[in-house]
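Heads up, the chain below is alone and in the form predicted on its own; it's given as structure tokens.
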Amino acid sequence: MDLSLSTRTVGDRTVVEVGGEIDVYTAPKLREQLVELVNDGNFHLVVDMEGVDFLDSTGLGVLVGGLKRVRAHEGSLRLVCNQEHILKIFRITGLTKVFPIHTSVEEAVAATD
């Protein structure tokens, strides 16, 4: 399955919307896009994931990689998930206490650092 990416502003946060599965082979292409987001200077993200069917180890990584990339400029990358089976990874990992995971993007924009 391929990986759907798309961006949108609400506020003063960037929104990008994630479609279907977050592997090894298409982690690069959400890898790129956070790191062209932050380049152009925007600093706090919003993943809404509500699409995504699928999240391994790479996703993870790149997730926790544009964490450290916004961070590094006082920014902030909050995470959109109400899938349970993606949710148990996050709190597998441990990664919920990372990661600030909202239930819905209204509620992400709407919650201050």
Contents of the next structure:
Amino acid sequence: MDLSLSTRTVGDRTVVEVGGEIDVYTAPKLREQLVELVNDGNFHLVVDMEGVDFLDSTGLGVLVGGLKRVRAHEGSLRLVCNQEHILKIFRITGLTKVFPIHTSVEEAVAATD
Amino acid sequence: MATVELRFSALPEHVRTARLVAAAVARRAGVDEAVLDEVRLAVGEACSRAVGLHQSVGITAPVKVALIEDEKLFSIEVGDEAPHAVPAERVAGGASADADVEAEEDEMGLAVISGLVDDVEVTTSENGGLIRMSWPTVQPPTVVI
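Mind sharing the form predicted together with its partner chain? What's above is the form predicted on its own.
Now the complete complex, all chains and molecules, led by this one.
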């Protein structure tokens, strides 16, 4: 399965819905999408990963890159993920301490901390 | 010899194929269903790393994956042909910023592998590198006719 991306605006947040596999082949597409959003002035991003079947370290690198970009504009990047096999990758790399991870888009959109 | 051997051009689009084949052979070999996700991720990381290494030094040789079924163990070997600089050379060469980024990504992949797989061995030489990862297999249930 390839990568699918769609974006929508909820208040001052931009929700990026990601589906499929984020790996060494597809991660550049996600990187382009995040870079474009930030360049267009969207600094508060919510990446919805509920439709992601596979995530590797290349994908993690892209998310960290996105976080760096929004932080440069005092923005935020929040993740939505409930899938244990995806959460595990964030845990073993220590990235659960770097990204706020929410259980629903509603929760992520409402979060302000 | 290996149960299944795979060689693929060092291109990112083929890493998914390697993941799928590895997971299929691991399942057949009797690797616990609960760890198949880990097998898929670990072999993907190892192959991504090998593809990156081949591309960064312009090697046209394929990446090699060997899936080996032993009596109580299933092993995956991912081999690259990139000359691995010994750390002293890297320092003496004065690594560029790009090289630093690549080294970081390389480390991230290895960090994921070592976090996932208990039994992992990484060997490197001037002629290439090899990552060997192993998982225990469970005995298939006895079929009652």
